[in-house]
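Heads up, the chain below is alone and in the form predicted alone; it's given as structure tokens.
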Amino acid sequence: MELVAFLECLTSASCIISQTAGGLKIGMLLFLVASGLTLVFGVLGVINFAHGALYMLGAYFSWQVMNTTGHFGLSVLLGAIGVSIVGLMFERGLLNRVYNAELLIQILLCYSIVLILDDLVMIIWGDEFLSSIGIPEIFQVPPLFVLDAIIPPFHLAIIGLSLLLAIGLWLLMTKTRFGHLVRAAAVNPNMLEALGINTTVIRASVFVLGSFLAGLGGALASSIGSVVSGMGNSILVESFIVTVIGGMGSIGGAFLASIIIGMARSFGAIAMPLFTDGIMFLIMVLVLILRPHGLMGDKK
């Protein structure tokens, strides 16, 4: 334990202010990823372990397309796209049929996917890592300097993005009649249908709309650190992680959680460098013992 460095640092505003800057960082990545997840799962029921391996595609289809156009955006938007038509397939081909399965034969196919893309990717891009695809010539600045504390541009505008896409994600699930016709086919999918609701385009929709989320994390992820096949696993466990703090289904308590574990893991890796995913367990085996269902679950 490193506490002596960790009182010096609450004492220093610099350190403060770099910590939780680099904390909500990770926060907002780890949001955009676990939001997908929790909504999948508060709409359709289902605990998609593929999460991460689409988070993972997210990074090589950005990767790819970076090094065909040299374009950081479109590598962006499209490495996004690519993994929302990829879950598109992934949902009707696939999951749609077992919906109303036992959970184990869900786990089962979802850990099947994983390990199909785990292995196409090795045989498409090899095995090795592959450089991150940097950042934007325009975010290529000397960086911020906060009472001395150093931030840089870029890392405030994922920042930024992540709070933006928070935001427009709230307004569709709470201002809108896709929102409203999403949170009653979590509620009540049986009376859509009879109304003449078409909840098979809903339950579609908002797999599209997860996988979008995992795969532009993915590909915000390639940005600041290398590719490689199996990066998803980690993110899924700390996605899992969020989705159980803040609530099953809740994607409130996805944002809320995620500054949590981003607070824990930046910080933590002052405190106890050695213990930082200890850390994000601890948390989640407290909520779980103080409220099992989440900071801004429903009881059920």
The other form holds:
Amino acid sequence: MELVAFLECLTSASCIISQTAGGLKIGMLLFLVASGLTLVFGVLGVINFAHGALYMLGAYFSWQVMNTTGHFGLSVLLGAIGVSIVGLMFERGLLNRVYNAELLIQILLCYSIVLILDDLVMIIWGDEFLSSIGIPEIFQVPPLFVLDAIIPPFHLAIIGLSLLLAIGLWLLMTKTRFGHLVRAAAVNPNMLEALGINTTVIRASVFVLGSFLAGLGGALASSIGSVVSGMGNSILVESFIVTVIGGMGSIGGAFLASIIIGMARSFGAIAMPLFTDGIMFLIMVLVLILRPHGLMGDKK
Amino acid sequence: MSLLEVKNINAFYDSSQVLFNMSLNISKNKIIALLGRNGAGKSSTFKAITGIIKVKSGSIKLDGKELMGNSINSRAKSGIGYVPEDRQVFPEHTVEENINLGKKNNLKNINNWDLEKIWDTFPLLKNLRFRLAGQLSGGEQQMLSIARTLAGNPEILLLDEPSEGLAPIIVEEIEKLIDKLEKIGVTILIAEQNMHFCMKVAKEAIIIDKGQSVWSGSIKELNKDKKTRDKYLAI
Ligand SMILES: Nc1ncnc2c1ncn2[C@@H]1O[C@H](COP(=O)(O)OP(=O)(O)OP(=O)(O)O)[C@@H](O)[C@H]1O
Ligand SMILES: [Mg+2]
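Got the form predicted alone; any chance of the form predicted in complex with the partner chain too?
Now the full complex is given, and it begins with the chain already shown.
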């Protein structure tokens, strides 16, 4: 453990600021993906193990659009929309058949989709790392210096965009009729159905929204890292940890947990550079011991 | 012509049959009691009409339109209003949000039951409108469940044991509410075991036993007919 380096960082304003900014960037990107996973679980009752594969698809789609059109905004948007369409086909064609099936069958279906998509992208785009699509030109400027801490403006943009999306998601779920229907469908879909609401449409819409968030996360990730088959696996594990820490189905909980994990990764990289994944699991175990239903989950 | 016409339905829970060639006719603007012992099949009748349980044969017509084969939500849209035995309010939504969830997406221009009319009919709920439904008492939840279904402007209300588990004073409130609804011409079928309650709110009754309808007539008649009551209702 690099205790000295860690203490040195904690006594330096610039280190704290740059690690906090880095942690927020990781955390907010994670939130985009994890919120989709938790939303889908809350309403459909399915742990979508293919969520990471959808994230990967978002990265490939945006890479393709970027390399065809050269337009960054368009590539991120079309990446997310493309994944939404794939998500819709997956939910309508396959997933809806296993809502009442055993957990094992659901996992098997999702996992087979992961394998198929992982191979499919290799068939289409090859098995080598594709280089990142890069950040848009307006952000290709010298970094900001805050109290000597180096902060890339693009990271601030990602944090800002994710924060806006988090607020939008919160408004959607609490202030709109759609959000009220979604929350009711998570609790008692049969009653909602008996009130004349088509819950099949609600489930499909929620899955599309979840896929959009995964795709958007992947598209943004393609701007700061390379794109490769299987890149969704680690984000799936992290999103799952976030979902468990925050409370299964709780979007607010996922927000809190994402920031905690982002910070743990960022500061953990200094304190225990070889054990950053371990820190994440330790936090999860700790939360499960102290609050078995997660930070903001219900006691069901 | 009757508003709701159920003819020879056979309904099942998975493979076990609960309703056997059950038939019912409900005419418009009436309050009718559906009586029967524990396990006679009252709730199952409602669940068959709403589509919650599987009906293998027979016919269910509302206003002459066949509902068999339609999904639960499309039957509700056609005008079946269901208030379940255990109320099933959405506990994490406020009273007003629960009522809004009862509004259907397909209601065209006319909804007889806008919020204003709901508050007029349920003044108690108006005072509680920002309260979470999970925090209401049993009687308040019963009121809310009825109000929520009315918000969808149903043709007929299927009320499953509205007096169950409520204190006598609250049951009186429910009686008053049903009288109020009768005056404005709502059609209601009430499943009940409480004969006393039915005497107060309904004029006609249907008795079911072992998944079949076995008797129908006026409540007054039934009150005099000790033999029928002993045969089908006595415990
Ligand atoms: N989910 C179910 N699965 C299997 N059988 C069921 C189920 N629900 C009810 N039944 C059976 O169907 C029969 C009719 O039950 P139902 O609930 O319709 O009676 P009820 O008249 O509403 O009775 P109560 O007055 O107790 O509410 C009973 O024999 C009951 O055991
Ligand atoms: Mg019953």
